[in-house]
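Coming up is one lone chain in structure tokens, specifically the form predicted alone.
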Amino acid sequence: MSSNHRVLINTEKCIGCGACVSDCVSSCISIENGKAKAGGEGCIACGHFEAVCPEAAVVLTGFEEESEGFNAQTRLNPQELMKAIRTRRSIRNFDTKDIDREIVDMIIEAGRLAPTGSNAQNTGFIVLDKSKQELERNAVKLFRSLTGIAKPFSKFLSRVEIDDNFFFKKAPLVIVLTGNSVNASLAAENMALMAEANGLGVLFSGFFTVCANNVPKIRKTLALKRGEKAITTLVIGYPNVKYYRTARREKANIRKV
């Protein structure tokens, strides 16, 4: 746990219910003399004990934001969610209309709130701004040289034109996520769902992610540190295409063991 974070327990509020003890993943809280007591090493500052306390008697300090109270967890309608998942598509044809700053902030916030292993909170969000066109030009240059070599061996590459907008498809927003592969992937899916909830379309650009990790000039522009890795790239904008039916999928590969 960071030195910025401390577990504070208000013994006057604490009713000794033990909810914080049973929900603490690091076993860093105990009940003594009918009251919660913080102690022991290994706290990962996940905040579960604060969230589960019915009397707001346990507080984890060191954050800029305040904890928000609620009476019941918000649940999505299962049928509506399934319909949204079935009808979503990867978008490769975008309108150039700008995205409001409030929506961009909401998309990043959805990623920030995604779970991370051991509460690492180590996902980074690189929003391509003034460097977006330069980065795409460098990536396009690389792919044109590579596809020239690979075309004789790939039917896909022999048909694909690497135009000037090959990576970002004229979309107004591109966000590169860095960090742990699982954590950043969870954040990216949260962000994609939030973007789509705001009427936007999303493309997961694996091609640009490869360039971000392997082209020194692109890594330098993204300010990627030694050992830091781009996990995925979200290309986001208002769709300039409309779909009328779902795409078919193979059956799920399910095994019981």
Ligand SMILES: Cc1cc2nc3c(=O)[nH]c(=O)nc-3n(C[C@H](O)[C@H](O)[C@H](O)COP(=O)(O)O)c2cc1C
Given for the second form:
Amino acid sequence: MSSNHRVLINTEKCIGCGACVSDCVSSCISIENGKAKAGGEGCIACGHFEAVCPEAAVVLTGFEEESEGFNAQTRLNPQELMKAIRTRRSIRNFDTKDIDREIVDMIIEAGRLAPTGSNAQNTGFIVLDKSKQELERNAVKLFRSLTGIAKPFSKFLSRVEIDDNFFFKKAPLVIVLTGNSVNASLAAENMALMAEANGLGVLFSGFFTVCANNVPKIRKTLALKRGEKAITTLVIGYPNVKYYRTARREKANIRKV
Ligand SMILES: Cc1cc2nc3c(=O)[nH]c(=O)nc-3n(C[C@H](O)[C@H](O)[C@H](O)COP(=O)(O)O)c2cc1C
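Next block, the form predicted together with the ligand, ref. the form predicted alone:
Every component of the complex follows; first up is the chain already shown.
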């Protein structure tokens, strides 16, 4: 646990129920003399002890936000969720209409709240702002030069046209996620779902992510630190395309062992 955080136990409020002990992943909390006691190395500051305490007796300090109480966890309707998943499409044709600041914040918030291995919370969100056009121009330049070389080897590249909007498709919002691949991907999917819940469409731009990691000029504009990796790029905007039916998919590759 980072030194910014401390576990505070209010022994007046603690009823010694042990819910925090049962829910602690790293055995960093115990019951002594009928009261919770924090201690030991290895706490990952996941905050479960705070979330699970019925008496609000345990607090993890050092965050800008407060813990919010709630009575019942909100569950999405499974049929509605499946329908949303089934009818989602990658969007490659966007309206240029801007996205309200509150919606952008909500999308990033959905990413921030995604689970991270060992509670690392190590996903970075780079929102392309003034440099968006310049970044796309540089990426387009590179791809045009590369496709010349790669065309004889790739059927896809021999057909694809690298137009000026090849990467961002005129979408108003582009966010590059950095960090650990699993963590950033989970954040990205949360963000995509939140964007779609707000009527937006999303494209994961693998092509731009390749540029972000490999073109020094682009790395520099993105202010990527040495060793810092772009994991994925979310291109987000209001769709300028309508789908009428689902796209067929292969059967799930399921193995029972
Ligand atoms: C990690 C990842 C990277 C992708 N990169 C691109 C990309 O650079 N350009 C593009 O047009 N589509 C990209 N796609 C979209 C895929 O082509 C698309 O998901 C796939 O064809 C299935 O279509 P659907 O998303 O509509 O189901 C990417 C998708 C993923 C998951």
